[in-house]
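Next up is one chain by itself, shown in structure tokens, the form predicted alone.
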Amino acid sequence: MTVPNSPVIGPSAVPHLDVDPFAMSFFADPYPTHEKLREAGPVVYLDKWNVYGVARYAEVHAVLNDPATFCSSRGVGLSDFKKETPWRPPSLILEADPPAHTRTRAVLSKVLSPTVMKQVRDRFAAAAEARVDALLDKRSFDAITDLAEAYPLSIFPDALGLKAEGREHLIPYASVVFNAFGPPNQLRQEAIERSAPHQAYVAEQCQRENLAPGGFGACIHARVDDGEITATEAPLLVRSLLSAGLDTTVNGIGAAVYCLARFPDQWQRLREDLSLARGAFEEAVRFESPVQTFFRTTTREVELSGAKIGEGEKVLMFLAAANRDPRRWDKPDSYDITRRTSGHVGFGSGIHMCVGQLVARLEGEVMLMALARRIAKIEITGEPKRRFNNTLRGLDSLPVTITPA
């Protein structure tokens, strides 16, 4: 993977800063380093990887909302699209531009309309109930593997139309392809490494004849024949859901369950008012931030407040920075579920904001209600373990005991 050229040095010389956000000692802790970034100014320079970086939440916001300037289409990892060949054929939703992008993502936000979450909303709450049923006969299980991991297995593929068989390829697919968007380090090469079995099991189920009817998916191909999209472009719209409908759930609903365990009077505050379930799940994702950064590629010479940053330059965006940016929000590092959370970027913001944000959203919601109606207490009851990767954080194992309401 080629590193990009060095930054334009001169009066609008931005601050040097030696940080590598993509070593282990960094993701075990990034919130010192978060805040060095923030200080260090509006527009930094990494010189490790020769990316300019942005940690402050209007900085990652006018990046992410201007996709003219900071595009999409070379890669939303470090590595550039213009300069060398991507791992697999690019994303038509994520690594894409409009007006390519603005064709595709309509299709899926129409697959994926607020209508139709409503439509599907008793039947995720239904499977949330029976989830929790399972954990209150265990009593102690771990956070993540038995709820976190195991509640959007049991709803998500069924609702996309995948067959049974081959389900555990699902988890490990989507790491592979957050781990890519990273630097060619140990993380990045062995998750390539080992891809092979994953992209080909995802890549047979995206077709046409392996989704059952009224799934997702299906809705997705019926698009090819009212002409809105192609056949070629059909199963990889279907690769996108895939990725896009779990890791940010897993991670997302992972951390929930962390932060509730953690903050007994938070947790104590739901139970009261079941109202704050999205609340506690939506203040979960801008504390944790499951999707910590991702990259754009500038299409022109460009001022950002105040730094000169050239065309063809790599910009990373530091969401989790954002998201505890003093700057935007009240006491940035406690954990609220009344917060005003609207305007984080935890699922992104703009044109690419997460596609899979209201399937996410309304697991969340539905399985920490469960939670809270049938839970009197979450403790934790061993060492939390962290999963290492690239672009998202979220935790390997979650040890806890429930206590029944």
Ligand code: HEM
Given for the second form:
Amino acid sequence: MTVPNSPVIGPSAVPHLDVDPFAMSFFADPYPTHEKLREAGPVVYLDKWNVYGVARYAEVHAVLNDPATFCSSRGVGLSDFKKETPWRPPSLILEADPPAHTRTRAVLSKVLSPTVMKQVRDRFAAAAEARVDALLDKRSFDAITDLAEAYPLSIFPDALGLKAEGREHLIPYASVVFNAFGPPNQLRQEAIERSAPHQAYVAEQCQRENLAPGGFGACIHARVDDGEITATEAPLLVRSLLSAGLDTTVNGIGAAVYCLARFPDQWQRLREDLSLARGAFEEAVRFESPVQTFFRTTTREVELSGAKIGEGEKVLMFLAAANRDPRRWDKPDSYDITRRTSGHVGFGSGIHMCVGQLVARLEGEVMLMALARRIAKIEITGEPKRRFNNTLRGLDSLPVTITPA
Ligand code: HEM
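Could the form predicted together with this ligand be shown next, to go alongside the form predicted alone?
Complete assembly follows, chain above in first position.
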């Protein structure tokens, strides 16, 4: 690390770090580097990709909550849409700024509202019970494929109103989307090279005639009739749910099960009080941060915690590092299901804060309740294998054996 002493605008005025937060070695164990990033200063510069970085809670929160200065419309990955053509048409919500964002966000907020969650809750809970029945029959299984993936796949595509055929494209498509936020490394290049069949599937599924009545997808299209969005915007908003609604919860549920299997005292606490299921899931989102990073682009010259950043600079927000910043959290590296997690940035913060968070929380809560009610013990019986992605953190495989209650 070098710390130049001239307080000028631009990268020379902040600590430079020679770390690659998109390298396999980083993904394998990001925590020592997260600490290095936080301790180096409130704002750092990463020479590997020529971007600013923020890893402390205060600065990550500040950037998330100043969308006029730190915009999303130039892409929330490394690629600057002002300088490069995006790999797919930009998202109308994630990669948009107000006022355009305000309108599309209102539509998705209504489609995924608390009232809608009440309507799907029983269905989601019954599917969680059915999944646990199947796992109890097996006793030994892979907690990623057989649980963290199988459960959301058994409810979310139906809730969206997708056809039965072609659903095998969903997780690979999401993996492309989240890899594509990263730099032009091997993960991103290979993902985009293989994306054509997944993109074709998704484009087709987002059309009104392919979505079952009553599902989230049809509800988005119905907003066209009210004049809230146009007929060309609707399929792209459905695409947002296909992009962000499945792999995220797979990794969120995977994180929660991985935490509860590693921290048996927390598992016991949950078993004794099922009302802690929601907190256990939320704490897993803080602790593991399934979505690790997002970028913003500066719209003007700005001073952030003493660092002067010029216009048109990419700023990488380490959500995961902020979620374990000791300046903000007491014992940040312990998984505590009774922790007051409010304010964590695992779902983001501010105007872009996850619009699907109620869906994620509902899935997490009903699954953890179903598990804790019927299972006494979860033991890890083999080496967990990590799944590498430029944005998402999660496992590829987690062999476990369960003991019935
Ligand atoms: C544990 C699961 C999930 C996590 C950790 C997660 C995380 C996030 C984060 C960090 C953001 C903020 C992006 C930014 O500030 O640029 C976000 C936004 C978003 N999420 Fe999620 N998400 C999850 C589940 C879901 C689900 C289930 C859906 C859809 C049903 C969804 C749809 C979206 C959409 C459309 C946005 C963009 C919102 C906007 O730009 O206004 N997410 N999510």
